[in-house]
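Here you get one chain, nothing else, as structure tokens; it is the form predicted alone.
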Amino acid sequence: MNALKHIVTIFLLCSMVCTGVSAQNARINYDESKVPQFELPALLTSDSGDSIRTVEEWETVRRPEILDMLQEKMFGRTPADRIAVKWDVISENGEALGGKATFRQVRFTFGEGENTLEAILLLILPNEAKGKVPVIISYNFNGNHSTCMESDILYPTKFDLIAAEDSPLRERGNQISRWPLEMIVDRGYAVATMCYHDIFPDRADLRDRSAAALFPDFLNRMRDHDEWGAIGVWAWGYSRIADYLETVGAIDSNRMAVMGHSRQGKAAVWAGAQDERFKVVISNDSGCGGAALSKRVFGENISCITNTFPHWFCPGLCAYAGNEQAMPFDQHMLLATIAPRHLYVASAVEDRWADPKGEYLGAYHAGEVYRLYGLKPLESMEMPPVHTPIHNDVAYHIRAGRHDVTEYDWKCYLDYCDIYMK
């Protein structure tokens, strides 16, 4: 009867999801043929008309203009105000993956007195490391433990809204495959990782559980056209994880990664705009809203994105629904402003949703900024073959297969990682 149960829910559930997609459907183009033409926006050109032609005149003119306007049009707000921040350690276990790494569990509680939240940080340490390790960020999806076998790998704190007691997210190691952790501590890297649900539980309704709940603005906020989305609240998420990695000893905090796969390549690129201590980006099949051109008008779009998940950016981004051309602002953009830390945006061959064109493109347009830097961008408008990966201070690479993260993404970020960051 619980499975039944279980089933029924899933049923109404994409029941409701696909009616606001239904809508859409008729605009979803997957025909290159029928991408509108269109002009993007300068990346060097001021709000006031004036050539950028500097680094100084990029970082003290044009940079915080597009950081402002991606805030007050596309992701919200970032709150002015920080709130407390406590960690504690739950748990350590020297003798994980056979011994070859150190699993420590440790309970962030944000907020103060009756008005907190609480997630549980999965920190992975290379047991055979000399000296300070490189991390990589990364939030998961169903939980810390769904990222291995290890049988005393807590829920996320705020699962039982998301999952149901028979469900098979609780299942140990159900996303296993996404996660090559055995490979990831052997390249001597740590990794860091999340339940994005415990910074803000993915559905519109269970805005008041998540951590923008805590701020003192944040009832008086909520109608305002630039109200902080999710996406902005699990990338402040990735930058209260780091203001912790920072106190762990084993951890080198000047080489720090974020890394994200769909929408949260949204929110590592977006956490990677804003805070510089992140020195590789890493946008894993992040699509719409994330690395791909909107104004292409390929796969997911800004109509279908605002309708499906209302939640994820600030009521400002529904002005473009069916309006991509009149954005004053593209993701090449977003992109750029990681300039000159080092930028790495990845697709799938079948991820057509995620527009691997749009995706490649946005990554190439921002070049312009790597190139004030003297850095060296993507430097061909055409897509490179599958498998064959770019490592430029601009990377890119699309493999086969679809939506999803692999070893082999996790075997060229590495590599990257090993240019850039050892």
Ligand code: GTR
The other form holds:
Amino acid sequence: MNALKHIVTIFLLCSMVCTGVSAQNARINYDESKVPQFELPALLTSDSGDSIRTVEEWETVRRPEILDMLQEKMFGRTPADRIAVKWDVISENGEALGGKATFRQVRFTFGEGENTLEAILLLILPNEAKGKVPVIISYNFNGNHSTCMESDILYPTKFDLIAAEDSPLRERGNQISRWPLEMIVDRGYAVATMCYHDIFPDRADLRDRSAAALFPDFLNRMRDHDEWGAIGVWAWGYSRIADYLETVGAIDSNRMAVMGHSRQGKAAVWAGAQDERFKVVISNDSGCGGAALSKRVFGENISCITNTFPHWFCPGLCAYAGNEQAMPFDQHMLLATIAPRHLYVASAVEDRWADPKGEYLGAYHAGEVYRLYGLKPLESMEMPPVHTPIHNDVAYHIRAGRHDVTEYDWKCYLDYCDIYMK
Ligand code: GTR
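Could I see the form predicted together with beta-D-galactopyranuronic acid next, after the form predicted alone?
Below, the chain from earlier opens the complete complex, with every other chain and molecule after it.
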């Protein structure tokens, strides 16, 4: 009898959870005709109501206001404190990729004493280079070992928290299709990649194992409305990788690009917004909280993202769950803070969850600031056809297929970097 009661209870609980999930899914809009009328917050009007007419006014008044608002209401505040970082080269293989590249693994040790965190960077340098090379910095999801077949590439430092003993994530090259390293190296670029779990293991309960826990006052700040979330910490990590690359003789640190896919694309644009060393900033399918306009409420929305990933943003973002029209900012403002540096937003046709049109419009509306600099942004509100990249100072493409990073995406990014970073 008791067993029966348990079964009934479990069944009832399951159906409650499922109804919750389907009720939430029912609220996801995929119908363009149901996109609400919305007004985007003005890029070129200051908080005190003044028009911003010059680059100087933008740089001294409006851009800092926007960055401050994004810290307060979306990503949380990046701590100003500097923490110690030590770099140790742990291996160097000059014969990687059939002799085309040198693979260097570098251990980053953040912090000192008891409270430290380790991360491993894989730096891939083209062997055929004449002089210093440009570099593309990009996190990977499944570990450095997932990007290639080289046998000596180490697992991420906190892999045991993320991947069980028999997990397919442990297979070498399990995301190799996202990393056409030979093509990138052949075109003269270095790649610097690190597993994002090394910086913040991507689970709400693992915050105390992340780089955030190295900062003073970490525990007291945890519930502050503007305490930084994982995306902020990943963005901070991108900058720490740039610090190291500035010390590498083979790298031209004036030509550093940051590229991220999806959640790492959100982190890439936030890193690009805050750190002007990134000369090209690439958002691959970054969607909600990245390039896509939130006020369209198409595909993933603020309610879903803050519920499913409570650790990604600052707690204050929850104020806009189901209430996007009250947001005093939108993603075109985030993208505009990257100007006059180069911005590339890319989408995939089947990736409706990320709202390709919203991603395009985010980049399009950022154009107002690029125009202030005399640069050429996206010129039409209409999206280009599939596989027709626009490589203006602000760039965009949409390709066929699903949420992913493909060789086509990389080829487009390299073509763009050839124009603006070579
Ligand atoms: C999804 C999430 C998106 C996107 C994606 C990813 O589940 O809802 O915002 O970040 O994950 O990172 O692949």
